[in-house]
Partner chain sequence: MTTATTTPAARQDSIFWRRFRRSAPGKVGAVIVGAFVLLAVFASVLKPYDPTVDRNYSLILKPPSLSALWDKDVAEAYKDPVTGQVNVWRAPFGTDNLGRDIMTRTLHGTRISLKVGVVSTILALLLGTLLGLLAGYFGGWLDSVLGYLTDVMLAFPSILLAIGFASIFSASDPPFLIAAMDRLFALNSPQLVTAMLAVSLVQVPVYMRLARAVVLSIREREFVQAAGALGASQGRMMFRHVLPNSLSPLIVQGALSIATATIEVAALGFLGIGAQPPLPEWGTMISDGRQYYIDAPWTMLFPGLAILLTVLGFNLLGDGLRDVLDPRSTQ
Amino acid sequence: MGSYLIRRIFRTLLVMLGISLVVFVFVRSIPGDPAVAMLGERATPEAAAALREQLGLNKPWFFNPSNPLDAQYPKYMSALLQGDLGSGIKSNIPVRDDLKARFPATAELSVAALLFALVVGMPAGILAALRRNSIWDNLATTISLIGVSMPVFWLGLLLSYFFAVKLGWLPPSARLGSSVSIERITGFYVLDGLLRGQPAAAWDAVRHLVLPAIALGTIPLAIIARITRSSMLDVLGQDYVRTARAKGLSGRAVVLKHTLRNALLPVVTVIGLQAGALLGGAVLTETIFSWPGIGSWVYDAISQRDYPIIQGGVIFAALVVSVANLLVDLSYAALDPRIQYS
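May I have this chain by itself in the form predicted on its own?
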């Protein structure tokens, strides 16, 4: 286990190095000039040139013949290895501080979306497998296909229009109502409201979570339901399941003790991948619902050509995905004792 973990960590570091290089090149290939974006379209060439020099954007990307280390990427990597993600060009706030402040909002939304996907998707997949070719199976398959096909931004707009604007059942945006405040402990408003003894505030946070969590969790829900159905059908056809039924075990015992656990490996893999992918989907979801998380923060930074924020946000998201994949791999041994790491 130890040697496997060391190898995985080393590979993760190589992946992060490659991602830092790719995102560095891509953000600087975005059309537009950060200096002009900060100063406005009426900025004089002299003022824009002075700002570029102040920000170091006039230096070569990778190599400076007069001073090899006096280039943008070597300086960026030197700071990154020290844990310094830089500061926002426009706000001048350290990217690391902004990440700390905004991550709880994105994490709370992602956890709520994943819980929604699991609570609905796994039972739907199990039911579809147990009632194969029935109306429940066809209904679950159809809903899964619609869920995978519908873009997040379109679903978010529909949910907001019908349930917030037309029916008025749920709030359309933000994390809390304007008249509600919660003193921050963890940054998870639902949990903070309960810890502070403010159940009304916690309930208000839950109501604000519902629509964005459904919009963000629909695609993972559809994928989890389809993978659960497929994996369950594969296990239900195994000899030991038929033997368990022949021994007279109840249907519930067969499903819970003999079928579900053995069908969980591919499901857990998909759950881990979707948990990381939720950060990517959060960009659109947070923008639509004015959610003050990492996604909307990076979206605003892209429009403002704020390189440090874009780079910090992408690298942080990549790190979360890598850690999620590692945890999924390590969970295999707990689910299947036959799996050993060497």
Second form
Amino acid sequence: MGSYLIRRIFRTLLVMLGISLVVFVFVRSIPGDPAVAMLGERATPEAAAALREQLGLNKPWFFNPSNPLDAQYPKYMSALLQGDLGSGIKSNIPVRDDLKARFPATAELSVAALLFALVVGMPAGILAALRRNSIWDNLATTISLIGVSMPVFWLGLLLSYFFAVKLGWLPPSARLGSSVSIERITGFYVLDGLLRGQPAAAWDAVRHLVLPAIALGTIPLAIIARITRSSMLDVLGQDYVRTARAKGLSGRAVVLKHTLRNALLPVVTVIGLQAGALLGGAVLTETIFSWPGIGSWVYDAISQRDYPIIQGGVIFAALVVSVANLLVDLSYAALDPRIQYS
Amino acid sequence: MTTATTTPAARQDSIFWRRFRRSAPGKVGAVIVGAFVLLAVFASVLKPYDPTVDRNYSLILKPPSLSALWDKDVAEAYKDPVTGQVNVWRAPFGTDNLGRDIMTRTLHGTRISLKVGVVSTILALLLGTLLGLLAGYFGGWLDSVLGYLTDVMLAFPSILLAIGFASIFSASDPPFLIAAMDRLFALNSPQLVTAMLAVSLVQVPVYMRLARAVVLSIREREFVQAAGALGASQGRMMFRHVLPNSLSPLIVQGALSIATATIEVAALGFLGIGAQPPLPEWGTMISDGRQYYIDAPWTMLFPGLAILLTVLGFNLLGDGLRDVLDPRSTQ
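Form predicted on its own already given; the form predicted in complex with its partner chain follows:
Next comes the full complex, and the chain you just saw is listed first.
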């Protein structure tokens, strides 16, 4: 286990190095001169050249024969390792500060979406497997099929049209009403509202969270329901479950004690793999619901060609996904003692 | 010799169809996909359309004309000022902010979406399978390097990778490859070609992993070993023995990927990075309608419905093909 852990972490670090390299090359391949983008279209060539010099953009990318460390990539990596991601071109705010301010919004939305997906998807999958080929099974299968086929951005607009515009039950955008404010502790507004003893504000945050969480959680919900169903069916068909039934255990005991725990292993994998899908979906969901998270931030940066923000946001997203994958692999050991790491 | 080779092939066909007819999702999916293919092929016959000149400022953001049957206000909007007759078929899905008929645009969007979905999937399938085949067959450092690249690519949320890729190429002066593909597939939009390639690129690692895994299991089978013992060359073993026997899961994944590609290209269009207006691409149409959807929800309702149905069709078809080609994996 120990050597596996080390090798797995080493591999994750190697992947992160690859990520930094990919983003480095990508950002430098985007057409347009960042110096001109920063100074504006009317900048003189001399001013642009001076800024390029100042930013180090006239240096070679990877290797400088006269001084090996005086190239763009080593400088970029050393800044990255110190957590320095540069500053937004338009705002001039350090990317790291923006990231810190916005990550809790995306995290809160993702957690809410995942919670919605789990609370609805797992019971639906279990029910479908236990009552195989019943109306419930067909219903759950059909709904999950429609769920995986759903364009998130369209679903978001539909939800906002029906529940916010037509029925007026829930707010259509933002994280809080304009009259409500919560002093920040964790950045999760629902939690902060409760911690600060402002239940009304927390409730307002919950109401703002519902629609985007449903939009973002629908595809994970469908996937979780499908995986839970097929995994349950797989386990229910195994010999030891038949033995348990033959011993005369009640159906309930068989399901709760013998089946569920083993059937949930693939579900854990899927939850971990959803990290990437959630961050990707956040770009669309946050744009629709004006949610001040990382997704809408990166989207705005792309439309304004704000390279440091794109770079920082994408690297951050990729890091989150790599760490989530690592955690999934490691959590297997805790959940399934049969797995040997060699 | 000829009879010996044709008879089993014919029998295999009949097994394929017999199993496929028994698969309910497969049948429904095939019907939906078939319907959309027909619509795409005959779009120009049903309703000739030129997105650049289609405008009608007397019918801006009008509700679906079919609702004129029960709604007096709508009937008023679609009344011919000369004859006084109401044409309920004028714009069955309503009109958008430039007075364009949404049904016609959605219909022609079918063409774009199917073309882009199929082409991007085929490109990813070819490249990914080839790389996966090489990695699985030869193993060693090639396998390690490709596996590492796959890990790196899969760490990016696919939509972000696609956005990044799509933003590298300038639309006004597209590289030769993109301009050539634009002409070849008659898409009339270099940005759409870039989006298509981006979505395709994101799928490559998926095929690579799948092909590699299948090849690893097939490579050790007796018939491949026998071919090697009989003196078959590496290339012959790879392409004549291993590849044909690895195709089933790749075909299943292909149908499912067309679904993913359709959604992702529409998402890029929605974000303004894929197809550009006035092209009637579904995602772009929804993005156009976004400003008006509070008063005119039909501008985004129907293109989205079209995406949902197409994607559902391909997902069902993929499930059906899995029932047929890979029955062990079906629950």
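Numbering follows the first chain given and starts at 1. What we label the rigid core is the largest C-alpha set whose atoms superpose within 1.5 Å from one form to the other. Source: prediction; values computed, not measured.
Engineer: Examine L319 after superposing the rigid core and state whether its CA is displaced by 2 Å or more between these two forms.
Structural biologist: No.
Engineer: Superpose the two forms on the rigid core and tell me the Cα shift of V25 between these two forms in angstrom.
Structural biologist: After core superposition, the C-alpha of V25 moves 3.6 Å between these two forms.
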